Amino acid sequence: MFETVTPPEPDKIIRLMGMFAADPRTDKVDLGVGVYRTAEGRTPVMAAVKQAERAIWDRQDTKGYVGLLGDPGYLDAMRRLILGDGLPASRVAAAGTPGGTGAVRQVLETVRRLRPDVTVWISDPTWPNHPAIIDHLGQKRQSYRYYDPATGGLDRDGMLADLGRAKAGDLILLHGCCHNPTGADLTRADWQAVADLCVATGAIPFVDMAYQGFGDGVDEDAAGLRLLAARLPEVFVAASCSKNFGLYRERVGAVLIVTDAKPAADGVLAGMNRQNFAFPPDHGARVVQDILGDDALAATWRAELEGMRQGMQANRRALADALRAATGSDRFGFLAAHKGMFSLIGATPQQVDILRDTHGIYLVGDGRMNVAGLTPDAVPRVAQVLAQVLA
């Protein structure tokens, strides 16, 4: 069956993982893989997830099935996470999903299902995936302004102008916080334009949020989303535990529906999941239930989810001072202003290929630079390098 089929191309950020693997050079540095580091350069289990997972371990007496939209009070506690206390839950509609991935292809498959005509329009940049499940899906997609190189900052004007196109039932895909690749977020002020707008065109926002808390606080970072929610009728999210909880691998995510229909869009949402993948994971969804509904352990991992947040800020701060001090002008002070994981650094992909050929620095092709991946000892070497390369 597989003898004239030609693979596909390596998904870019996946290769890249692979090639720094491979590299022997002890100086390295990884800012391209999207996973949070410590200044030591590990990724660390949380100490309120190791706490869950032991009182798990100790009471759960069977793995048996949970139900296909998986656990009602993991559910509750990601509406409220996600959404707060202003929205009543028979309003919102939930299901568990394989990690964020899953619950942005669930969103996109669900949209597809029920209105196969609508446009999905995505920021540029954005994260590949989105086009990508797009694309595989056979769904009509069109791109609106976002990002400003020049500035460092939201194309405001750009945004409003190209999404004030969007139809009614159109898809608007927004990032809830932390802007990947970008790391340039929306102000309230923004959040408040595109509901404004959303309400003129009958459009319907599709909030990503992969990083909430890692921005400016866990409701902070929501308060974008629960402004959509609480003036529109409809809203699709698409929520990810991998960087907040630092579960990667146990892939927990969650669709969460905005809808005065929420008995039909639970129907639809289990029919997806059955179809899909049937049960969703239960262990890091259930992790995540006894962590939010304990107040000690939701103190233990606030407090450090609030360390990691500082500290990527450090490291923002760090690299745009030297930056500073080794090119002599302000060209990079935008990165202390973003917020989350990552920036555009203003490489083209051959200064990209530099920066990893010549000096081990890996950042993804566009430029996409992981400021989590920084330590306090590379930061002076990999400004020197950026100065000299980027120049």
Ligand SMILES: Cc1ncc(COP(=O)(O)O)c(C=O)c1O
Given for the second form:
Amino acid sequence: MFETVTPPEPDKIIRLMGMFAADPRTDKVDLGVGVYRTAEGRTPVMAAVKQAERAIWDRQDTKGYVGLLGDPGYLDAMRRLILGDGLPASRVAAAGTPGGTGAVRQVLETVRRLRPDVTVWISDPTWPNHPAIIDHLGQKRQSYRYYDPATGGLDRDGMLADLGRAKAGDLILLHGCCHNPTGADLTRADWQAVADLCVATGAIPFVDMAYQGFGDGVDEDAAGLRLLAARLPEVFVAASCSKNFGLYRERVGAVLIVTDAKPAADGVLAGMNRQNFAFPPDHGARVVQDILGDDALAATWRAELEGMRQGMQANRRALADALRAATGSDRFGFLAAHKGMFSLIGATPQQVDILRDTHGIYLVGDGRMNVAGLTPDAVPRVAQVLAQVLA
Ligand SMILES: Cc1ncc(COP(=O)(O)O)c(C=O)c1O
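Next, give the form predicted in complex with the named molecule, keeping in mind that what was shown is the form predicted on its own.
Then the entire complex follows, led off by the chain already shown.
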């Protein structure tokens, strides 16, 4: 079957990980791969996760199947974490999924099944897996303007003008917070404007929430989504616990659908899970459920997440300051204003190659930098090199 198949290009980020691992330079810096790192360069198991896992190990006496949607306790905890207590549970359909990617896939496939003709609107740029999954499913897609490289901020007018062309039933894919790859987020007024636009056009928001807690705080990061959920009849959410619980490899995610037809939506989601993978993974989801359901564990988790958030902000400020000193300008001031792990640094693909090959500084090809990959001792050299290569 595969004799005549040309192997697809390996995933760029996976290839970058391999190149970094094989690079013998001791001062190499990985600002490419999208995982959180401590100041020591580690991606640790969070303390609350370890504690919850220990308790599960002691308590769990079966690995029998759970339900097709996952454990109702997990789904309830995720609903509260993401949507808050403002919406009745009876208006939120929910399903566990393998990670946030699984959730994105299940939302898009659900929409394709129910409304094969809708267009999915994605930001330019966006996480590359968004267009990849949409194309794989054979859905129509359009890009909307999002980022203004001149200011390092949101192109609000461009975004609203493009989204104004969305038709009733079209899906508008938004990043809930910590936009990947730009780091430029919507303000409350921008979310309000998107809600107005959805009311006017009948377009449906689809919020990808992969970094809740990495921007301004757990509740602050969900404020835009909650505003949409309070105003609109239908909102889709794909959530990931990979980053904010550090559960990357456990594959913990969820679909939430704000709807007046919860029983029907739950039924469709259960069928969709059944056909794609049957039961969602349980272990990581149970860890999340146990953390959020225990006041002491939840406090430990929130404190650790807050420390991670502050660490990333400190990295942003340190690099912006060092770049101000190295360039004598505020050209990279946007780094301090951006949210989450990522920023687009404004490097061409050739400059990204020079940074990697000559200086051992690894970025993604579009110039996306993961600020969590910075360590305090690396900041001065990274700033000097960036100032020189991007001059
Ligand atoms: C925007 C966005 N959505 C979803 C995901 C999904 O993450 P995971 O499948 O690891 O939970 C990511 C991870 O990089 C992301 O950046």
